[in-house]
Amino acid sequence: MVKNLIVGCGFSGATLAHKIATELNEEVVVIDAKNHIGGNCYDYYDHNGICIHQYGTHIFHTNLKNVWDFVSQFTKWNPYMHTVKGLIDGQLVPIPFNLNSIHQVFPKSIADKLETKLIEKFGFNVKVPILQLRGTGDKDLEFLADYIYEKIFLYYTLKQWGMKPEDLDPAVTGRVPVYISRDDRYFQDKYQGIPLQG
């Protein structure tokens, strides 16, 4: 009789099963509602040899060396730094909206003023959820928040979840913050990549 049962074979379930089997030397049964391992990070090669990310592309990223080293036992990496551009009034603009985005869409005098106020209020290299930016009480920052809200968050959120951003849990809207930085990468973690063979 097997005494270890793992329900779900995403990252957590697969990691726990591996550790039980290799470190405790015990049998483990893993079950999942899906017919494959990997959870929502599952990918496969189609008949043309193209790697398909069934549930959308996922990039592995962490600041923890021990996590990176653990996962690196199972794959070599294609180094990859994810950047996203959104089409705003005919321009491709860095997303999350950052200082580069501000300088791209606003005249220099307005962009400089907004940059100064953001840094004074929140600091540099800080991520601020859009709803927090809207509640600052500063008319210029609220103008920026309303601009970003309308141009980026409102329609994306309606399309993605069928809800307005303010009706979502703040943890969800916080995932796509305003980034007070000039770093256009989507993630800032030290270790980033996509498994070389999927």
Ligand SMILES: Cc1cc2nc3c(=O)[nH]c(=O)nc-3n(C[C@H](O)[C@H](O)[C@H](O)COP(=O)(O)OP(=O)(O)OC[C@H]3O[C@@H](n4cnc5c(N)ncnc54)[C@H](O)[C@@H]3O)c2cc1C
The other form holds:
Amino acid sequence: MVKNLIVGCGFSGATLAHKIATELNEEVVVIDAKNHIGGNCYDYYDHNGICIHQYGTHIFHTNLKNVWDFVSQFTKWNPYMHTVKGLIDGQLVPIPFNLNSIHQVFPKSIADKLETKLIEKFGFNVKVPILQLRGTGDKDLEFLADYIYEKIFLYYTLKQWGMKPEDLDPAVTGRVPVYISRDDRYFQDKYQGIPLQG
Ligand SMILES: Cc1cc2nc3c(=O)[nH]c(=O)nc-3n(C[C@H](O)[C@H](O)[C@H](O)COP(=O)(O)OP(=O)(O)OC[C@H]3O[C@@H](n4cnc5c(N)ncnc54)[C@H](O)[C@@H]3O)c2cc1C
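Next up, the form predicted together with the ligand, please; the one we just looked at was the form predicted alone.
Let us now look at the entire complex, which starts with that chain.
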């Protein structure tokens, strides 16, 4: 009789099953409600030979070398650094909102002032939630927090989730960050990529 049963064959279930099979040398049965493996990360090739990410594109990212080495046993990588742009008042602006975004949307004098204040208060290369900006008592940083909330979070949320802002928990809205950096990448992890063949 098989001793191990894993319910769910996403990343978690598949990794556990592999570990049980290879490290404990025991048989394992994996079941899934879906008719494929991979969970949310599942992708497949269509009749044109195009790789389709059925549940949305997935970029693998980690800072842990042992995790990267583990996954790299199973795939080669398409080196890929994700960047996201939001359309704000007719301009494509890096998201999460960072120092480049600030210089793009504000006149130089205001952008320079905001940059200096952010770096003095929080340092460089850190992500600060707008809730924290609101709590600084500094009118310029509060203005920036409100700007980011309105231009990035509010309308996105209304459109994407069909929710009114007042229905959202302030703890959630406050997590939207400003990234005090010139790095436009969405993830900062040391290891990033998309599996070469899905
Ligand atoms: C649109 C989208 C984009 C994302 N992009 C990224 C990204 O770029 N990078 C990143 O790192 N992460 C991303 N994520 C998150 C990533 O998908 C998850 O972290 C990852 O898939 C979690 O793996 P998991 O095995 O824990 O769960 P899942 O992938 O959800 O797998 C769980 C599996 O269990 C099965 N299951 C659950 N309950 C049962 C049951 N009772 N009986 C049988 N089967 C069951 C499900 O059918 C599913 O196949 C994204 C998620 C989404 C939705």
